[in-house]
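First, one chain by itself: the form predicted on its own, in structure tokens.
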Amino acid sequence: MSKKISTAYSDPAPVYVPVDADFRLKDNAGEIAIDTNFASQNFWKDVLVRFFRKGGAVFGLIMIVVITLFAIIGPGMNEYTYSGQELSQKNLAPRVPGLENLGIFDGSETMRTTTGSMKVNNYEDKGLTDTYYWFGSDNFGRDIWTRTWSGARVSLIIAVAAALIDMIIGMSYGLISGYFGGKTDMVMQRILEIANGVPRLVIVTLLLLVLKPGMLTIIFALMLTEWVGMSRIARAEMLKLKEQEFVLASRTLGAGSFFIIFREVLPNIIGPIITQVMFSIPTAIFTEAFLSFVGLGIPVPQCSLGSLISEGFNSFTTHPFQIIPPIIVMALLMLSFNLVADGLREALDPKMKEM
């Protein structure tokens, strides 16, 4: 209420003095209408729903998850070890307890000969009755189903290694030239054009024939060719975001060089190079394996999905079997991981949120 004061003098009109309960707070919450459940949404969980909404990026992340649980468990699972050679069960085909029952994997096979096919099956010639060859056996007795897995681990390891690393040198030398920019950047990036047209393979192989083969030295020899494309993509995405009133900000207030580069631009482009490298871990497995496919990968009597494949491939004509698990194997980890890359691609990229 307000207080109304009269004057006996000049102004007959009254004169309304202000008091407390004249002002009060409006709530007009309801009037601004703002969705709270989008305001409240956060980023990564909007990633998450996104990604697993696309049903490729979920099976290639189960069949990742389910082969590299294989690669850890699988060669403990019998009592056969990778290196392990048993001359008088050479070449025996799949043999799974259980199944032989219904006529499948009972340890038979169809051999093709000039006279025609036969089916044999060496576990009943052999007297072998109690012997179980999951995958069956290789040319020296050895359990391809412990040799297929230990192989899976052995690439595994050398491709995440190698994407790992290079994702740390590629970005890195891409962030660096694209900021600088100038002279900095073109010597840079003569740089790497100069690293770029040697041909990886022929650097590859010159690298395995000088230092001794090995995992270590594969992981080297992927370090030092395939950091090129996750640079390039670097240098683009430093090249957009470096004139930006986050970063003109940065550098006002005094912030150094390399804290603008890898505390300010580095979080905003951390899906492309999360992308890069999911697409890069499939090609480091095909390069592994083609490079212990030629004879200049892992040595033995440790394997890999490629030497696997190398010797299968010796033995395809008359016992296709020992060539088929490292094949699929090999064939599942690289078209789930380009799966799950591209669904990642998709969900990290707020312009294809409404698609």
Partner chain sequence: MKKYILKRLLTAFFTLLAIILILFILMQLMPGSPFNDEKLKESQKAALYAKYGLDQPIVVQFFRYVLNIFQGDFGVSYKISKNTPISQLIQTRLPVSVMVGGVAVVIGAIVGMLLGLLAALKHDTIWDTLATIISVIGVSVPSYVFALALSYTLGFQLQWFPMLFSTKDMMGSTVLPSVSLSMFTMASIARFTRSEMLEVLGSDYMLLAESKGISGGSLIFRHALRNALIPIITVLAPLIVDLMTGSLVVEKIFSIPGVGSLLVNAIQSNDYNVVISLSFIYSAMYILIMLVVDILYGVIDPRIRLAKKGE
Second form
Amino acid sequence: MSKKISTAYSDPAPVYVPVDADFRLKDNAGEIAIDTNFASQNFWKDVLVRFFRKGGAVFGLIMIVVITLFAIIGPGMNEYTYSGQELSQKNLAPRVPGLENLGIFDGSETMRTTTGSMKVNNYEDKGLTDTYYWFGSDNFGRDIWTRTWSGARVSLIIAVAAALIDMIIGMSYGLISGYFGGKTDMVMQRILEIANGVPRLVIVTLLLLVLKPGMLTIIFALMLTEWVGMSRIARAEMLKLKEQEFVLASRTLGAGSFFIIFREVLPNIIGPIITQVMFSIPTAIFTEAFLSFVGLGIPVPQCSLGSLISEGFNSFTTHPFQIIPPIIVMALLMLSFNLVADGLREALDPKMKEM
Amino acid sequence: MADYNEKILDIHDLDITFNTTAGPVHAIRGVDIDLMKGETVAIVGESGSGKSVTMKAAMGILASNAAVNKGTIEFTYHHADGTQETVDILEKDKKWIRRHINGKRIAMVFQDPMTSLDPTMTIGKQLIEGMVWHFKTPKKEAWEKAIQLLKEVGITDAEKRMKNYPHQLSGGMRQRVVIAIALACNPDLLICDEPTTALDVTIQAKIIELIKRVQKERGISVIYITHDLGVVAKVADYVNVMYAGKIVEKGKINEIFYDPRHPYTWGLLSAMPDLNTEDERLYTIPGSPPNLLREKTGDAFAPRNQFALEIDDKLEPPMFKITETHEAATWLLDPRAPKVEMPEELKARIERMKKEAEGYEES
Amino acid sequence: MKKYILKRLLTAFFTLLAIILILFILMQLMPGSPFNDEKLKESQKAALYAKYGLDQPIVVQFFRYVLNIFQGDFGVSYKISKNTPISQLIQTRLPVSVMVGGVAVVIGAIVGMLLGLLAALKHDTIWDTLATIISVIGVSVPSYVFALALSYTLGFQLQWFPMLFSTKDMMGSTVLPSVSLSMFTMASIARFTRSEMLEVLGSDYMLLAESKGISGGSLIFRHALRNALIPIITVLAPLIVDLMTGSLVVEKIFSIPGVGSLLVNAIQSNDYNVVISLSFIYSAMYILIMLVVDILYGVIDPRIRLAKKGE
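Alongside the form predicted on its own that was just displayed, please also present the structure of the form predicted in complex with the partner chain.
Complete assembly follows, chain above in first position.
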């Protein structure tokens, strides 16, 4: 690479031999006034280019799209419903048409007993020749495929809703605190410090003790935990921007505080805010899963990834296939959001200290 | 002191590329710089012209994504027993450079004293670190020497300051400390990378005076990297004007200031703030420094040059010799080129500078 | 410095007070709290009321409550272990949790720092990529997924370590829960160390140190590491809190008799008094850790330690 460059300039082949006509003033007075040396590129276009150059971020984005797609269409892809029980068909191992001929996903599982392990196929034992549970069935004979994707749907709705509400509350709090400064800022920051002093675990637990468990309650509880981080970022950005010329100009022109905060400053800090939202989604997914695990989650028969994992845990040594799909989907989802957030952060704020 | 005609640093045909995520950046494109013992050379240019990179190459502290394509950096030094040795720094590995060159023979003063001192270490520790490292000086002796150094660079209360942390000192004081650190191991060559840019105007002059004084007293060579021609005028013997990774004009200080030949040098001189200018408008060079990601055929300065010739877009100008010491890379010096004079305003300004200098010498 | 510490102490105190106030209010609202139970006879109720001063004005009640808590009197458990003082329940369980959590923090911090250091020093090499992949997975996958995976493979199938915690084999049975708990801490610290270290390595003072001729271990340990580690202390506090959250589930998975599993049991059996007491314990621990970290940070960083009095 480097060699090619050095020859390219030191040995320009063929060497141009100047003729007399070349020694004329170019008269480029019109041109030089224009700054053409740097190609001016749209900021967001730059961000996109940098983002898509990162393999991890692109992988994350694709995974999020795929999982979201399955969360939408997955439950409708077979004849089962998320709450339909068929007790005669409980604890069946995964069986997929086509793949079963290859010796995998053929509905057999290895049972461990005190005398050793043996391979059983409950489909055959029960004579279910035409029944397929792609991810297997659970303790109540419910289809795990359908439940996994409707669980993913619930988890995604909760996480995205919580993150968005966080964003609005935290952002407004931070922007107002940073913009007005002085006493307002002092009081608001002390309140924030105290709020931050209470562990999230405690807030969420207590809240769910008082309120009835359900999707809205969980969203509300999650909302109360993440806004602090968001407001810090918004405040820091505001402090950076509020002394800048375009804000001062707007103020001298008589713009109101509300206008300056939400119309002048907000569009300029949307990058870090989106990044923070991306980071708070996996946290919300995790917290929801944790709540389900301790019994404060979505009430049955509805399910979320967390409650599925919690159910699967009860029989995870005997029927490990029951816990694997929700765990994989959740881990992938959290990983993907983290990857996208990472990629976004670096794309928005490239630390190009390369010279 | 030693023979003044002895060459201490000879950078020849240096060519460096940075491999960045945006693509290769050809930052240095064939730079030649000489420095004699005891002399001061200034390297002048806009930010991004490659001044600092050249000197970082000489210090062996280039970023890891830099590739030296060709060239030599020959440094001449004396061993303790007086024997002379010349090495090509680019041939040596980092470890050797750290052991034998950095701090000990070539020291560097950085631009921003606010960031160039380790915030978690006391001034004293940072001062004696180099001495203990290179010469195994006993701590106590090094401590005493460090106090002397602080006094030498004009810091009052030196004993007390030794125990201070950088954040407890003002910007000017910190830069004095940085200079003291640079001098700690008696280097032969001091590289000052924009040593006054980050400081208040009133302190700038003092720091320049300090560097000049130290240079005189110790007889060391100094390289100034700067974009400020005002600083250059005060300190340098020789000037190298750099543009887009190349030296475009070089010469003695008087030749550059009173008889500039390259249109870029004209621009730089015109852009210098001057109290006497009757024209209130400060001249600026149109356009901005070239994007080194893209190679341009011909003269890199042509797009910003109001005196550009047709040939400038086709072939890069060679160095034209004007006097024994003065050279410039512009096709305007070719005998076939039309006769182009420097702008009238600049001419008037140079006349004024000349008169001032004469008056200064007479008084 | 004095002012700095005083400020932190005051904030901590007021936060704790605010938490107690919230807990106190919740206590009054709880449908199942012993004070409002319908099964109690009037005489019992009166006795309880007198004992907790419920016949007195609410402000007095609050102060009593605060006083009781600071004396370690949290009342009695109502459902899990009937009429056992909660302080007694906590006393036996807290050390187990602190031990498992402590081992996790130590493992996580040390491995994380080494990993981050490796990634930063070997920036843009296969080591960096590897460390980054490990840390992204560690941050993204919840600790109880690791707990389940480890418990199934190393515990159930290979039987290298006990699947369930037992006091007879403290050493062996701490391994799996501590390792699964430490993953998040490890990964976060690795990420943070890497980015801090990269920033320090690119700083002017590192360049100056290099230009002085310092190299090798001296350069890394005397200059780089010290500067990179100071901010790492600040992330330890929130990480410990995340670890507390994780410990709830991990303790349940491994049947560890700690405060985490106690809280889970209390939540599941609606033993509000225990939940509220444990909430206080968790908050107090959290506030204490934050306080210690803040003060430690001030002591280590000369920029705060020697700040002018006005700051």
